[in-house]
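Below you'll find only one chain, the form predicted on its own, shown as structure tokens.
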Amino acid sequence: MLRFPDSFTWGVATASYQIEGAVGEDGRGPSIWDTFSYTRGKVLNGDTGDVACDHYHRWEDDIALMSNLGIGGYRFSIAWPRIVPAGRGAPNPAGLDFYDRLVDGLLEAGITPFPTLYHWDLPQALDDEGGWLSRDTAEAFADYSGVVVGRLGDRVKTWLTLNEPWVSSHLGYGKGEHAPGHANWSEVWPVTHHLLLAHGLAVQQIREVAPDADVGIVLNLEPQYPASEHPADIEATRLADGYWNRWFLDPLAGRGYPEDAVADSGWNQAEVQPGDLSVIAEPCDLLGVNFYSRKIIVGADLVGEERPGTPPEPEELTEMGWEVYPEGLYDILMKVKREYDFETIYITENGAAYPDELVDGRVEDDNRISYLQRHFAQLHRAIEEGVDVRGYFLWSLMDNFEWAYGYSKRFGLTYVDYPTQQRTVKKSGEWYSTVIAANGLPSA
């Protein structure tokens, strides 16, 4: 048996726009994801989050579902446009009331809430004023954070500011694959800076409102490996790590932006004002790590040329086309331990999409169980070697709106029949429940 620490938190994760629905109810304002999904051709099959999993109305049933599985922690996100519909200004009482009820319901069920304050659903009104290209959005986020923590901070003791700022900046502004749908690579760097600034300002605000709270940020970290030992591959891998991992870890750790990647990007850092880097480096209590896959990097001047070695072909892919590489979880955790001083870590997302089918009331997703078993083993290995990981949040509690893929990809432990909103726990959900009960898994 691979046993985990006695105080280890086994949880699940979701995000507001992906599950809540009720986009026009109780004073919620539109978000950039409403606008993006309503734009023809942006989301597969024209899907939107208008209804999603109807969690806004079914939250009590979903808490009962988690309770039956033995879930110890629930990482959810709070919809900024539900709290402050215009992004700034007077809060919406009905929005605060919803999360008030949710938190109380979780605590009554013995489930610890781990809210994320921003999981990509920026109020459309702020995007109309420049979105994350505007420094004002960072300040508005801090104000919104103070409102939420002021209401819930007497019961919620751990807060996460941003989810995956890499995705917000690179896919939302650089590639246009996510809201707000820009495709201008030069926007990535100022957007990234304003996101990180928003995090730092929010940490300061949360400290004022709830001094005893634990605060952190969630990054999607990904180990980068050279395709060979050729110097061009090694150099390209160093830069890739700079763009993906160090661009966020370094300023959070007080080192500023990585000089090699900044020089390669051509960003002149005009948006960085005096004192900004100190704000971004405001000490955190924890780091959330989202892990899904790895990258193998080929040097630009080796593309198409004879190689000194052959890069390995992926042996296994999820339905997202992501390589299954559990060792990468161990490697990225050891990198963080070796190179930084983030003492406490949570795995805030990890999971896989597979083409699940409901047959005779069952979903036999053995592929997902295999995926999780192997990742848990690598997580246990990292903990045994001194990485202080306090909990694991599986993505996701239930199938949901998978951003630009709409409802075509299923990550959940629970199968959702969208027309009826019927929830069916998959075989992987039953298996995860046994892991939680044992606080470990068989070593085999």
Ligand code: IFM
Second form
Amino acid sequence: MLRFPDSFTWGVATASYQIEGAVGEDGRGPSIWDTFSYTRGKVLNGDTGDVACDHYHRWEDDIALMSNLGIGGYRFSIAWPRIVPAGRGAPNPAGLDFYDRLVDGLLEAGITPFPTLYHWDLPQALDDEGGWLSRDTAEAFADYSGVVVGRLGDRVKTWLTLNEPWVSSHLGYGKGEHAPGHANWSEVWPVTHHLLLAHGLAVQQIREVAPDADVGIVLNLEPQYPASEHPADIEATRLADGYWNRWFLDPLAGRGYPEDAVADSGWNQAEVQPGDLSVIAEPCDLLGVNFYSRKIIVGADLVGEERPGTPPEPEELTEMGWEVYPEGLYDILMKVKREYDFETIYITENGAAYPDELVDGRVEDDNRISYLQRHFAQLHRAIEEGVDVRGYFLWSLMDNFEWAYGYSKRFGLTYVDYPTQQRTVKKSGEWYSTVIAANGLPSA
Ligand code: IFM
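Switching conditions: you have the form predicted on its own, so give me the form predicted together with this ligand.
Up next: the whole complex, starting with the chain shown before.
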């Protein structure tokens, strides 16, 4: 039996736009994801988050679902456009009431709430004024954070500011695969700065409103490995790590942006004003790590050439096409421990999409169980070797709106039949509840 620490939190994660639906109800303003998903050709099959999992109306059932599985912590996100429909200005009482009821319901069920303040649904009104290209958006985020924490901070003890700023900046502004759909690589760097600034300003705001709360940010970290020992591969891997991991970890740790990646990007850091780097490095209590896969890096000047060794081919992929590489979770946790001094870590997301099918009322997702089992073993290994991981949040409680893939990818422990909204716990959900009950993995 691989036992986890006694107070370890076993949780699940979701995000507002991916599950709530009710986009036009109770005063919620439009978000960039409404606009993006209503734009023809942006989301597979024209899917939108209009209804999603209808969690806005079914939240009590969803809490009961978690409770039946024995879930100890729920990481959800708060929709900024429900709280402040125009992004800044007067808060919307009905939006605050929704999360107030949700938090009370979770606490009554013995489930600890871990809200994230921003999981990509920026109010459209702020995008109209420049979105994350504008420094003012960072200030507006801090104000909005203060409103939410002012209302829920008597019951919520842990706050997460941003989810995966890499994705917001690279996919939203660089590639255009996510809202707001810009495809302009030079926008990525100022956007990352404004996002990190927003995080730092929000941490300051949260400290004022709820001085005893724990605060952190969620990064999607990914270990990068050279395809061979060739110096070109090794150099390219260092840069890839700079762009993917260090670009965020370094400024949060008070080291500023990584010089090598900044030089390579050509960003002149014009948006970095005096004092910004110390705001970004405002001390936090925890780091949230989302882990899904790894990258194998080929140096640019080796592309197409005969290689000094064969790069490993991925042996196993999820339905997203992401390589299953559980050792990567161990490696990235060890790297963070070795190179930084974040107090504690939570795995704020990990999980896999598979082509699940509901047959005779059952989803036999043994592939997902195998994926989870191997990741839990690597997580356990990192904890044994001294990484202070306090909890694990499985992505996701239920199948949901997978951004540009719409409803075509299923990550849930619970199968959602979208036309009827019926939830069916998958075999992996049953299995996860045995892990939770045992606080560990049966060695077999
Ligand atoms: O669904 C997303 C989530 O919103 C952020 N992290 C990755 C998940 C799977 O792609």
